[in-house]
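Just the one chain here, the form predicted on its own, laid out as structure tokens.
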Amino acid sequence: MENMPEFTLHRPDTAEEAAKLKASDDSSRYLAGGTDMIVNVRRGIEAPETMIDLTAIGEITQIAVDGDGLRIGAGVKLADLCVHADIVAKYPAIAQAAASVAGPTHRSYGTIGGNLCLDTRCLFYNQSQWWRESNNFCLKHKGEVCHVAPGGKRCFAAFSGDVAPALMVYGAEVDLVGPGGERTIPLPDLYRNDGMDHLTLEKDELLVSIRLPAPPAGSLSAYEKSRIRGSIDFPLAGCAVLLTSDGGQLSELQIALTAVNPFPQMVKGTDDFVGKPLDDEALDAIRDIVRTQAKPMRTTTVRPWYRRRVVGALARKLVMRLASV
């Protein structure tokens, strides 16, 4: 990696001040834990002249009761999220997803907001400057060709955050602050199916918090991912499941995926299994609809067909495990 370039650093005290600073300088970027951003800067992928350090904004570092649910500040560290008593007890998939991110040192710096806004990743993008230049760069950065799909003009870089699918199965919403004011949107609406521009944030907007409703009564949840190494690595495929069951029949089933598309996604069609016996036939059908909706491309060293099979197997295993508790 290259040395860090020179840049101007601001450290605002409020989210509103941060958004104003961002609006005043088109070259600026928000900086929280920096575990992904700083790597991209040193690789020459990002070249901000100004960084806006969010670590002094106290309002985004708290987890607080919000009605029957919780409000999680975007600046909450992943290390704190995965051991928070209410998260572990009421939203176990979220605690498990946070605990699975990278290694302990990364989690002590990385934030939940940063994990939700993580840049998409690809084998041809997340490389050193000289490597990318020797390959004429790529469609996502400075180039004209997507090396994953050379015949098209679309980027297939994969979203690889762990926490988003775990939040999605609980119906999470996110609070955003920008020059135009505040707004709250469902978490899935934060993303679009575009590897180059996967976030729907308006210009200069900042994610400040996540709102979690009360978990469904009697619900169980879990998150699991596949990766090359048992730590550090981003997911090759990840799956979060939430379900409630009664007498061997499902009364609710939510499944969300990560790393198999340019966006974290809710699996469609899970309502079809509600009220039916959860036998081997149903489990196989759940596996198959997950595989059908996962669209991994050659963005890692692992073949797409393998990641598709793995994410289906993860969904089947988690549903079976939770239903048998």
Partner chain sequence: MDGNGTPPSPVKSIGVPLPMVDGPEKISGRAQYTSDFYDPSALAGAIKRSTVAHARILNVDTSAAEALHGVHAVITGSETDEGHGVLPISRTELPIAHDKVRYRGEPVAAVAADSIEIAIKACGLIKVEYDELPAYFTAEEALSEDAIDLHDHREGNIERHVEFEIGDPDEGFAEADLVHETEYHCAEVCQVQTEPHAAYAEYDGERDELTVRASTQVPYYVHLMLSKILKMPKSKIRVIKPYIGGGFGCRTEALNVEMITAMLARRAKGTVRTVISREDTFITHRGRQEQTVKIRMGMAKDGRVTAVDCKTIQRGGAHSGYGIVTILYAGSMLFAIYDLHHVRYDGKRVLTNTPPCGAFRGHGTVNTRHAFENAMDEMAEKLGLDPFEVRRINLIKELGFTASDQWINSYGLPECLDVVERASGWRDRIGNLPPGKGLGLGCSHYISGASKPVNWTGEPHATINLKLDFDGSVVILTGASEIGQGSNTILVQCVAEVLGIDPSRVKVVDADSRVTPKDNGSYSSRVTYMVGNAAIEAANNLKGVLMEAAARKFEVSPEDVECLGEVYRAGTQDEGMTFEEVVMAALEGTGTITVKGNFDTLPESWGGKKYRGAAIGGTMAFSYAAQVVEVTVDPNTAEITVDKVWVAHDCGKALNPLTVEGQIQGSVWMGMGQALTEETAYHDGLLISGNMLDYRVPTFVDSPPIETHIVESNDPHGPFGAKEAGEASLAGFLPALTSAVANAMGVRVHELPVTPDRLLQLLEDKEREMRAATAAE
Contents of the next structure:
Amino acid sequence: MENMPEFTLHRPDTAEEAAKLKASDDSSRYLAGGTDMIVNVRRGIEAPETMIDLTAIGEITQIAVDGDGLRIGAGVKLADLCVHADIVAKYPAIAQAAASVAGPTHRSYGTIGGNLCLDTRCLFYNQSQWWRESNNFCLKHKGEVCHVAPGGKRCFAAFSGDVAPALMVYGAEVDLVGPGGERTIPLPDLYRNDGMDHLTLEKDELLVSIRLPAPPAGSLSAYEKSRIRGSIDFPLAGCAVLLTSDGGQLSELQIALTAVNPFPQMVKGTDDFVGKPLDDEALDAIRDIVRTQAKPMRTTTVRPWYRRRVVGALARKLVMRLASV
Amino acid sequence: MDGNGTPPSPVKSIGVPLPMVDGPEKISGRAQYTSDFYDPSALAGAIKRSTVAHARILNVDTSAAEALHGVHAVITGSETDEGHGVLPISRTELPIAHDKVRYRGEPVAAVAADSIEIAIKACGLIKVEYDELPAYFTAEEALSEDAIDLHDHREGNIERHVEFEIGDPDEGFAEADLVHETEYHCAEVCQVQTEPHAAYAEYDGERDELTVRASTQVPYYVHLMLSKILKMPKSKIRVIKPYIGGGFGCRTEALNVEMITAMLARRAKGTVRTVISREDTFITHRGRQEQTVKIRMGMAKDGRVTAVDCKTIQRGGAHSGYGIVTILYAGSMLFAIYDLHHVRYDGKRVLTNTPPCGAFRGHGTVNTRHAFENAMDEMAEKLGLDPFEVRRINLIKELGFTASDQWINSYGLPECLDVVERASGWRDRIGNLPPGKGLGLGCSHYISGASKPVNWTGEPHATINLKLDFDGSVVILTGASEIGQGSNTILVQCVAEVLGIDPSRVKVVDADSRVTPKDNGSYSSRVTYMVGNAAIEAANNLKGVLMEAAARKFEVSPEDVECLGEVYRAGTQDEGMTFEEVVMAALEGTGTITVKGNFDTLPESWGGKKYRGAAIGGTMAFSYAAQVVEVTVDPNTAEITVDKVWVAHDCGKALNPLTVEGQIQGSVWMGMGQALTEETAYHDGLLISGNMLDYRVPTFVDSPPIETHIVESNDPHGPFGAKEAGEASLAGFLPALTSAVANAMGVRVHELPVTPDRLLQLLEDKEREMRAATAAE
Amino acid sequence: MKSYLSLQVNGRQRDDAVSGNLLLVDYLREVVGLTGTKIGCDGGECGLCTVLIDGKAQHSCLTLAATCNGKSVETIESLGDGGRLSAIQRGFHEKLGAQCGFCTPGMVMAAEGLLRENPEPDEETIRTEMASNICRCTGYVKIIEAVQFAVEELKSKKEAA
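Structure of the form predicted in complex with its partner chain, given the form predicted on its own:
Everything in the complex follows now, all chains and molecules, and the chain you saw is the first one.
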């Protein structure tokens, strides 16, 4: 028998009920696919008294046409997302990002909602109870010190979901359900720059769906990640790009990053490249602004230096490829 | 005899790609591994581990744990004062630390309880008081002047300093046209066999006897160590090795898991089942040490190596383990692959406050081979020589003894080189590849069993019993450990071949000390060679019995009996007797037949006496391998893709081409893991990569096609000419990879693993240098 | 607190009272007694515990047994062809897709899941679609051959029918 802490499992069949259960116990946690949550429970990082399994909620498992866009239920499995005809045709970066999460088995039951609400990751945090105890725990959990930046009071654990940046370049919004009803916010607003508490979700809210507007006419998009192994690994850095180009000039450019900060982020300043020729100099400049805004820390076994270099290289490569220059 | 009057011929088993005899059990989920043993009465064992790296243990308070409901036994370091270890001279490791802990994760107490939850809770209630000592996580720190000793009997934290000089290195260097020095650093790696360590111990209080099932490659060593640790007579212990989920060397010594479980069972007076986590399996370690290798090599214009000076330092971890053996191998295995005469070796095995290292596949040779082959290629480049040319001019000219007195009886390396050169299209492709693509070559070798056993008792190296009874099945009784390498299949093939019978008639009962003859275990690639030879002798003895029985029935002399496998006859016109009739004849008057076969190594193979410890490296036969690796490097991200590997391995004779291929492919691929992705990383002695995410075993998508070629040099003493097949192909991958990357990108990475961050740094440095050079112009 | 779990395990109906925190792998191995499914890591990193849930590959070490209520779970023990090995199992046997055999049950179930969805995958697809499963013995070379063997065998069987 594997060691498992005790908790009470609930299996609500509506989102409202789930949110209500969540509100009733401060320690409670949602459980979707479980690819990340159960690992954390087994390691004692999460010790909920109540676990709310979301897999019985039928209403969040659909992908539906929503005006010109799409509405994706948070319970949609990543494996279904990456082969969905509309996603593949109109939102290729999302399909590519979903197809690159972990490995195929993880994707067959891991959900998009889980990937968006993934806990931040750090070498000093994603370890066993014995390990963390031996290391005096850390700022993010039970401890006083950040081992990544000792002396600091901030947590730099990296957000490592692949799908968020891909959704962001299309201007996605998310629907949240809570006891007070439903609200819709832009996806970037779901996150804050704090590795300890990176989600802006209220403790009694549940992310139920993602809304995608129609992609800009003529736009091209893609996602790529860096990792040591071609499967299973979390990204060391990930980059989504959407652009529209016209005769060697960009008319729109959106870049979003993951795994290089405690939150998935839109790269600022990409508008500066609109309406100008996309030459080598411009490509280098795009690479450099990405590198400046990425702030990876020593949260993985691979040096932050490389993650910053590679995220810029990925951005440059994707822009070049999409704009065919 | 068939309708045409053609007599049946003996069934051919050798050289046949027979699927593994225990395949159906494994593939249907019926095979029982240690952790598959459950008993409703079995208690759960759990180990409490040290949170500090180096400390005196002042006190261990177990009272709260003992008081917890459901706890049946709590043990600490005071449970035994007997140490365990590999060499009789260094059995100083305690299964549970007593006075001192020496690495983070070392066991400090253990609990047997009704459930794993209770056992873990009880571990949490045990209070250990430490007086912390300075801890050393690198060899350099442990060797520093002011470092305190980890062990009283190892001054300066040196487990063993090996120095030897063979030939006249100074003269060799004087002869050289080019002398070149280079240094390579190899990260520590771990076996990560898929089965976490487990043990299942049943204590019989009435008889004061113990039965232990353990995930081990060496049930006999476990037996010895259990007897020593528990101070129980060997006759009261029974060790059974169930199915084993791989080993690759980490289970070639008795591990604390099985000893602790046995102590718990005796203390709890019952059955205890301990299955440790993946993290704890990483911490139990016994992997390949972190190592720095400095090679100074002299080379003549034509590529001939005139002298070698090798200095190496290994970070061995907190206990002796195989340490002395490893540092000796690292020196002795410089020989017996190329024609070397002048060699100086200086190897230090250092004790540090990290988990103990051990005998990882390719034991001792891999890291020095990596540096050696790279040094050859670096010099080849300077001299404008092709890597194949350099290897060829250094090939051993004639069989016999090396300058270090190692005995070579068969040598297929020349053919291995020819095969991979041809198969990879080397000649046409090298120098003509598109940007970002490269080819590299690496050669390597390994022993077929250590000729001198660690525990010298005067017994033969291997013994096989065969049992034949009324049912007509031949049962092999062997202590050899099937660990997935296919040793049971090979033994079936050896016996079936000698008797000429269908292999399905031959059954195996293995690795149960109450039933099977003692065997030293599965390590140093000894089983096929040694146990295979014993099996052949046993089968020949059995055949003799059957021939005599048939002769009695035919009323001829045994020499006149012809054995056709399933039929015995006394002349071509004779209809003959079936195998089963012969068996019944043989049983008359004697009943069940048991015969035995032994194998002993020849003294010539014992490795000579040119320096202290020279026996390590002595073997009856060396196997050889050459491989070419093709890579593609993305210049933007420095990501390396291994496109393909061509490997040729001289295994003497492929007794089973299917399993030989499987062993070669597994070796090459494991070398790839060490070369590209795998590394145990520590933070203040705390294993950061103690999981299968941060310790990156290559996946399907990272793994290349491996075109596998078998070369057969037919060893004169090997079973049907065979030598080892499961280790030699590992080491060659590493230098082939770094050379392929150098070929592709013009930079040679001196640090393993070649992760993209390491490579990108070098690429950017090179670009900067080139820019600076251009600017200077 | 225990809840009522009603599911199919290898085609047989089971009804058990299980704790909410019981992992499916522990349920299968210790409650049902099917020890073919293995545990190789501390959660989701090796694929050894792969089983099919409603026909799809899933890690039983990251799945709570209680969430399988009303579902169908298939393990290595369910495979076979009239008492003999199934086509995929035969491939693993004949082509040496199994050495130590410890990753094999999960590996075979991953292959089973793949071939049900895509009966004729090319080599690239086999690699990407089985890449949650780690093997430490084979370098995957012969596992790929094993799956390809099964693809051919199933194809000729279908043609014959």
